[in-house]
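Next up is one chain by itself, shown in structure tokens, the form predicted alone.
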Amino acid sequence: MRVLALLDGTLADPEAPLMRADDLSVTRGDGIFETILVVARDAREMGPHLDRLERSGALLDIPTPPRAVWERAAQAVIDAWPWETDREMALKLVCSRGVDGGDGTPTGFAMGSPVGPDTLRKRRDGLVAVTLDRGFAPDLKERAPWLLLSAKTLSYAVNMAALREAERRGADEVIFTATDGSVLEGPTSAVVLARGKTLITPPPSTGILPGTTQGALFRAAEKAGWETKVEPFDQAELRTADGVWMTSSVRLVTPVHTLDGTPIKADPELHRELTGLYESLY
């Protein structure tokens, strides 16, 4: 089941061809996207997602359509989704630079898809993760902004290759590290660890995406009296923390229970507390 809407709000056949063969998203991966969880018609963190879409567009010099255009397309998908049978939907907003040699008009659409069984399994059972070297230093974003390290682009070939490598190693997920051994992010998620009543996540200045679900979790935790920090930490701290989670819009707040083949601390009560804090926002 999929629902596809164009930027003017009209629905289209998700099984029919949509992109031109010379669209730059097809030939070069030159575009941006966001994925938003919608639960019972409520699009979670829509504002932060649209903020990040605009920020990614600015980094790529893509003239992204106005926010109201995206909201219209998203609402068309939400209105057409079969909520009576599917309570959750993954809503993807996609914007490419447009056709090669065209007038610069971007191509965009919104598409809703079901939340798959593998995602639900990971939410329920937690994650086996491996650390993989991302191959850049934590200050590379500042030294080489043209590499677009903090933009959410369509160029996800490296991210998907990393997940296939994790699968070859018998794992579900990857935690990328910088050349100095510090923690960055997952291919499609942010990394959060707990030390006592403090939650910590790496800073976007290292070239990672600012996480929308991580941000929501931190807001909820702060209201409940937790301390939150955005600061660098070494991968060794993953093994000594009171808990490690991968946060993403659709997989939500998912605990890591095994890292590089070794069990790490994963307290079910602490996980239930953090999940409850996150859900309390909605």
Given for the second form:
Protein chains: 2
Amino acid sequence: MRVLALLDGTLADPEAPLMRADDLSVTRGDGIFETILVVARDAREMGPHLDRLERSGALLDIPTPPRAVWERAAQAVIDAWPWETDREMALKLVCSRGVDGGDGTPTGFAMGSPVGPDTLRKRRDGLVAVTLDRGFAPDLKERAPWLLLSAKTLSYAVNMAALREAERRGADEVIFTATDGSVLEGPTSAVVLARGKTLITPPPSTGILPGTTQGALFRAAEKAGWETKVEPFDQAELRTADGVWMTSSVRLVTPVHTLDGTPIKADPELHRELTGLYESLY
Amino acid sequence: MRVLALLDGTLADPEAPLMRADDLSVTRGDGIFETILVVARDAREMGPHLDRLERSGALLDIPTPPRAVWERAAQAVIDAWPWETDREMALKLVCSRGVDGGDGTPTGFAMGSPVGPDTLRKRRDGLVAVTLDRGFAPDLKERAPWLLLSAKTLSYAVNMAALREAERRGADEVIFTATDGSVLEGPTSAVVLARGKTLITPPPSTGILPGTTQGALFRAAEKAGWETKVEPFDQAELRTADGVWMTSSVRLVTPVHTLDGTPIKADPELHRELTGLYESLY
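Output the form predicted in complex with another copy of the chain next; the form predicted alone has already been displayed.
Entire complex below, previous chain first.
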């Protein structure tokens, strides 16, 4: 069950074709997107998501439609969602560069989908993760902006392939590492670890996406007296941390309990505390 | 003017929507493709292109439809193309993983487009190229297959961004280099250099795509007494070579005359010889 709205704010049939064969989203993965969690009509972190969509658009030279366009399309999806039966919705905003050889007008849509049982299970039971080499040096972003390292593009084939590799290894999730062994991010999530009363996540300078859910969690944790740090750390620290989480809009703050086949510290009490902090924002 | 055929071999309106919003080609760039040059109804290197499509499908775990399906769709496009006014056509075969959460059936199409005036100009006048760091070590492919380095995926946002970077630098094309300074490929082409009567191109072990046009050129050159080598070379060799070409189905064998702002050797006689060898195959 999906709900689809066009950029003019009208609804469309999600099972009918929408994009032309020569749309650059189809042929080149040439576009950007955001995924936003909507709980009981409340679109969480809408501002930071739209900020990031704009930053991605700037990195790709896509003239992203104005925020009001996205807000209107998002609202149309939210208004049409069956909230009485489905309390959560994953809202995807997609902006393509448009038709190949066209006039440069971006194409796009807003689409609501249910949060699947697999995500709910992972939120509840935690994750088995594996580390995988992303192949990049942690200082590559600055010197090679054409690699679009911190843009959230529609070119996610590698992210999806990494998740299939995890599955082959009996795992749910991937923690990408840089060539120096430092931790980067997941294919569709940020990585957060706890050491005492400090939360740590790697810096965007490594080419990772700044996480909206990670940002929200840090905001809530700071208010509650936690220290937060945005700094590089080696993958070895994932094993000695007091807890490791993967955060994303839809999975929320999901604990990792097993890494590369070995259990790691996953304190249910600490997890409840962090989840409580995050939820206190909404 | 485009011609579109579906995988059942029927024609469709290329200006009508074709892909659903939740098709994984649209949202994840999760699919594969090939671009084939068709000249006066002759689809050049169809066999090697279909071989490569199958290899890409295997690397992405996409159950690519059988060759007969692609051949039928390609033929439908060829039969409908206005050959009397347009002697060349770029034929794109696109295979997406299908609808997100669907039954796993790939979606796809065959689409014919004109060869643009820009390509014709580059074939004639040659290219201004710049080298850009691709950020990968040349031995990454073997140890990190999840990075899909030698698959021709629909996730081409970085390739397109690199071409925009070239344009910003006043250039037409990009030659990607690995972290050790060795030459890789172009965003949509292979790199070939000549040294005496030897043609050289980098090996697929570096994670580049094996070029179909490069393969055809080497086949023709060998028959004519040239030596051919598939081996790594440093970017410095681009400046000392007797000639540098970027090859692809649609651009053919296009000479590079300027690299990173400096003219390089571009002998028109040698270029005519190589182009003649390549054309002798068809």
